[in-house]
Each structure stands twice: as structure tokens, then as C-alpha cells.
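Given as C-alpha cells, the chain that follows is alone and in the form predicted alone.
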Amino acid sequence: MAERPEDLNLPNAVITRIIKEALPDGVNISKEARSAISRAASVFVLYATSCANNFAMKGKRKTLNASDVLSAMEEMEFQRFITPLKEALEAYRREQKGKKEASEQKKRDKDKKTDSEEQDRSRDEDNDEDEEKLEEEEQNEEEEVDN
């Protein structure tokens, strides 16, 4: 856990852009209004993070899910926020499954150039032994000529 509350601000930055992204061009805001915004969206996230960590402790379970989050929402009377969670849910578990498949297709067509150039290199070394030994029938066939 943080030792001191400043810990457990989110980063300025975040909040910056989120506030940027929200407000009209042309709107500013004042440092004050900023930290006050930032520490409103800290004591947010742990109070939400506590309803759903006690989602997780009725589930007899260490680990917060999805599921978790959604119910300490609704308890919090959040509940206009479900479907927006949901939806961003949805939308980040197939962006997910998108990367997964992206990464094994290119795991299988790695395999695959692997696989043929292990045939190539096969190939090169069954030629050359082919090569060898027919080098090697011809220089006999001369000694026999030549005995």
C-alpha cells in the first residue's frame, strides 16, 4: 500500500489529457481545478476499487474481475455507467483476442519459413552428398580405366 496519500494520486499527465479531452477547444483550467479533479478521480478509484475488491472477497477470491468492477458500480449507484463499461469491455477483450491471433498467425508462418528452409538447407545438403558421390564414382571409374 502507499506509504503517503500523495502515492495515491493518478499520474498528472493522465489527468491532464483526460481533462484536454473533455472540455470545448478554447476551455482552459487552472491548476487548482486540475488537482482538485485528480485527487476527486484518486478517492474514486480506491472507493471503487474497495466495493469491487468485496465482490472478490464474497466470491472467496484474491483477484478483482470485470464482473467485480461492474457490480461495485451499481452498488455505488453508478449504474449509467454499466453499459459504457460494458461496451469498452467488449470492445478491449477483442482487441485482445485480435493481438492473440495476430501473434500466434505470425508464430505459424515463422514455423512454416522455418520448416522450408530446414527442406532447402535438406535439399542442399542431399544434393551435395549426390554431387559427392557421383565424384567419387567418376574418379573410380578413371582409376579402372587407367589400371
Given for the second form:
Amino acid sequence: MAERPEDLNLPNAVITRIIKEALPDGVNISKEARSAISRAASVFVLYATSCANNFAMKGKRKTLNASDVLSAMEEMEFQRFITPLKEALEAYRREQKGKKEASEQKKRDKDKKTDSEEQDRSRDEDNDEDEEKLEEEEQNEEEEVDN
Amino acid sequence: MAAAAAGSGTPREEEGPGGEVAASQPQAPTSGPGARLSRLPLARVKALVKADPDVTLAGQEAIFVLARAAELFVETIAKDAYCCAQQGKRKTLQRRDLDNAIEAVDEFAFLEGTLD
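For comparison with the form predicted alone, would you give the structure of this protein in the form predicted in complex with its partner chain?
Every chain and every other molecule in the complex is listed next, the one we just looked at coming first.
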């Protein structure tokens, strides 16, 4: 038998967990049904990838992006996935951004540790005057990020 | 006074650590806000995407959305298959329930002939 890309299966344990959480308590699933669902999930990914790739090619792009995948969902008649996927994508973007900012912040904190503590105290006392200071600080932060 | 069971608000430290602590802090390992955005490993999904000869590159976000979509798909097909099992008053999903779901639901038509 020729090698089929469907052999690239997703981990059984994860598939099983997703299935069990989707179904009511006390419901079981036979091994055959579970492995069939696992294969179906792989086929789904392959099919979605192919659809998404068509959209990317239409846009003359060589890299698949998230909106290509969302367009593919619509094409495959899985519109009901689109809203939860968009929400997940936003959360994912925030998390990625958070990770990036966290590592940059660590570097900055090492340099500016004592300075930031003093500024925090003055913010609590005089909010009005410090708005101007905050704007300046934000501009400074933007400059650092660009570097 | 009466040794009432764990109160609704005030934690009683007098009873020691043996008292019920479950009220205020659920320590269930499953819940985690934002901790599990996708359960499927992105590396495996990426391997599937790369298996397509027409695909040159795929962005990280695209892989993530595909992984999440696959999860939603698994949930959906499991629930649809369960409806069939329920009608047969069974509590175990069988392969035939899946086949029935695939035949019955239009969106699953792409699966026909692929699972054998």
C-alpha cells in the first residue's frame, strides 16, 4: 500500500480527551470509533489546508495565514467554527504578544528597577501632572520596541 | 458552639488544615484561563500541513487556527455520532455511529471513503 499522508495521526490521548469532554459523562467510545475519529481529524486538516492554500494562491501569497484558514472553513461549510476560531485567534495573538513583551520587559526591568519604583509612588499622588509624564514614557517605550 | 460544617464565607483556621478548603479555591487541574489555547500539538498539525505538496509555507497563526479547527471538528463529529448511538440506547460510541453521521451530515461528505 502506498504511503498516505493520513498516516500522520494526531495523538490518541488528546483526541480521546476532546471526545470525552464533548460527550456527556458515562459515555464511552470504542477503539475503532476513536481511531476513526482521529483519522477523520487528520483528513480534516489536510482538506482544510488544501482549501486554505487555494485562497493563499488567489492572493498571490506563498504563506498560508490565519484568514486563509478561516476562508477555508467557510468554503467547507463549517461556518459555525468561524466565530470561535476568531476568538481563539485573538486570544492566541494576545498571548504571543504578552510573551514577547514579557521577555522585553524583563530586560528593561533589570536596568530601570529603582527608577520605576519612584515613578509609581508619584503617580499615585498626582495623577494630572503625571499624564504628561506617561505620554512621554509611552513614546520612549515605543522607540525601544522599534529597536 | 455547634461544630457546623465549613461556613460559606469565613475560613476557620481553628479547625486546622483538615477542614474543607474546597469552597474558595477550586484547585481542579483542568481549568486554566488562557493556559490551554489548543490541546493538539502544533508540531503535529504542522507536519500534516507540510504533507501537502502544494503548500510552500504556513504561518504560525494559520497552524494554530487549523489545530483549533480540528479540535472543534472532533467535538462536532463526536456529538453527531453520539446522537446515533443514543437512538440505539447505547452508551458506547461505535464505528457505525460515525459512519452514519458521515452519511447524514453534508459537511462530513469529504470524509466518505477516507476512513477505511
